[in-house]
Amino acid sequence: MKLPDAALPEKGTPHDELLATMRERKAADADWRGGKTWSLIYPAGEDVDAVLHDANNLYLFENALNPFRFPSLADMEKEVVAMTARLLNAPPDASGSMTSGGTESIVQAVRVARDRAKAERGITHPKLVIPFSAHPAFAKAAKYFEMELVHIPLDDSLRADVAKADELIDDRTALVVGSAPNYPHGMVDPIPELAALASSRGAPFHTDACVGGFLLPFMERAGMDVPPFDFRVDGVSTMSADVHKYGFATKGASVVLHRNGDHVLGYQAFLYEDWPGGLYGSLALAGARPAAPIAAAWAVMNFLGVEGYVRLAKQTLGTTRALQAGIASCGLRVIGEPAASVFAFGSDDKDIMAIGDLMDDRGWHLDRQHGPDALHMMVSPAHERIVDEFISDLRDAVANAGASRGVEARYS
């Protein structure tokens, strides 16, 4: 990367000048207040927006790193972790810890069960088995920590190929992986015949519930069907769920779970000694860490309450459906059987990427993706309001695409 010709300046610039330069800058940034992205962020309306903001503010300046001097964090982070486990159904000894994001729980996670391997199990050049589909931060743990990293195969239905995972899961699996659900298509994998293949090698398993830990549960308290995915399965030894996806928490904020709660001290913890200040303890991968994204996590899990997130989940399922009535009344078809509000759509008839190119014209943010060629979309409750407007668009584009400008599949 090259770095831009920037230097301090000499004088300081006046605060006027300096909001108003970032909002000239501001303005070549994706439009998710107009609705016009379809990851990232995920706005769930005013009310919850200044809950926030408020929130952030008030520890705006705050330091999570020791709790002993602002213990008002070390509370809220504690209960956070608390109420998605009992959301998650995990069992009364289970425990975890927030994180900065969905990245940092399933590194985390991976962690931990590599050492749990060589404690263990006394492995030293461990597996991480993972489907195909499953989210690249796994594969960035896997560089991390210097281990095999192995793809399950999707089968027809877009989920990991079963029967394949049983021949690729030996004694050195240090993890198993399933995603509730996946990114790409929005399947959620068969998680207990997985979660039974890892328990049987005598490895652990994690379920990536970063898009869907605080989705998919409200879906069923709504009287959705939801495959089963969380601690209720047995195997299931760590979970992540993202806060600031569907828990629509400002971001910084996801939660990592541990089934057998001694595991966060004995594994997932650092402490060190070996200095002139004493014992330093960290649960989490950076050292000094943002009090907002915690503050604002409490605060919104608190405002909304699980009639919030049940009325927010009827919400985004009743436009997802919407979205794609109208994706198939253009011709366009929607990607295997999606479980929630992430989903994928393309053509059989016409080039799709050619398709993405014009709704990149009419300023809409679709990510794209291969095999197959898709456009992919996550729906969060603000897309109500103008799924009329999209599909003119897509319809529009739909009559009118000749050949593809070239741009490849790109994640956000």
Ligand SMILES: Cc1ncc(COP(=O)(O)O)c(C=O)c1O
Contents of the next structure:
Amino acid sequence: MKLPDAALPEKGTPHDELLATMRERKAADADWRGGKTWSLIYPAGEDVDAVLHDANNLYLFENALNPFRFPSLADMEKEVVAMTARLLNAPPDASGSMTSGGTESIVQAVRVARDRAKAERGITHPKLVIPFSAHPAFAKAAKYFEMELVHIPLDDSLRADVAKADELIDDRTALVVGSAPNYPHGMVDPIPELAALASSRGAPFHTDACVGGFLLPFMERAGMDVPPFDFRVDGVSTMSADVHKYGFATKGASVVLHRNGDHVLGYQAFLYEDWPGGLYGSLALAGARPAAPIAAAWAVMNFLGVEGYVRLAKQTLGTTRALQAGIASCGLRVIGEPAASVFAFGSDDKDIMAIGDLMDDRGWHLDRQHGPDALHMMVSPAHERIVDEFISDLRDAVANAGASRGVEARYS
Ligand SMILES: Cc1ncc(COP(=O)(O)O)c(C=O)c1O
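Given the form predicted alone above, I would also like to look at the protein as it appears in the form predicted in complex with the named molecule.
What follows is the whole complex; the chain from before opens it.
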């Protein structure tokens, strides 16, 4: 990766000049406020934005490394974890921690599973068994921790194939995974069946609810159909749930939960005293940790409460259905039967990538997928106001698409 030709300036730059430069550069970035991005940011309204601004500002300079210096942070972190555990129906002795994001929650859960496999079952060459559609964070963890990554193929409904999983989960399996929902097609895997298979081989099971952890519980409360995915399912040992996705916090906020709360200190914690500084203890991958994401998560969860989240879940799902109906009216096809507000759409007779090119030209930042070729959407409440404009642009794109420019599938 070639670096830009940049050196620290000899003299400092005045504040207003800096801001002008940054604003100028930012003008070329994706227009998320205008509802033109689909996964990176989850705008939930100006009232939520104002709370997030204030919470971030209040804790901009603190360091979450040492909870004894900043007890207010330690309390907020514990409350975020406790509220998330209760939301996901964890038993009373469950525990967990906040992490920097979905990837870190997943990496921690995989590391704990690997260490448990060795300590409790003597497994020295562990396998990590994941649906083909699981997030790449699991592959990253498998690479970091030198585990064998095993893919469960998908069935016709694009969920993990249970019969194939039965053949793949064995005595070396350190962890089995299911998504609720997965990123590519928005399907919730058959969590009860997969968790039961894992249990039958003595292996733990992880539900990746990074996307659904703060959405599915509120859909359920709103009376919508939600497949079983949380700690109410026997055999679910750990879960990841991102406050910085449908929890609507600013980035850097996720929760990893362990059904057995003893595993937090017993396996997740890193404790070390063989250096001059005395006992160093940490639950995170990072040492120094930003405090603002903890404050933002705590603030937005308390600001919205169940009522606010249910309202936003209804708005998000209503918008999703309007978009899906509009997509169908353009002669395109939503892939499978997505469980919530994440989905992909393609075409049986048109080049969907060429349609994506024309949507790119109009500033809609749709991710592309392959197997099958598709455009990807992750709907947030703020998309409510762009449905008509989006569908009108999509209709034009379908009518005018020629040959694809060859832009390949890519994640964000
Ligand atoms: C299903 C799922 N799991 C995990 C992640 C990883 O989350 P993060 O990007 O916060 O690390 C994502 C990200 O989109 C996701 O969609």
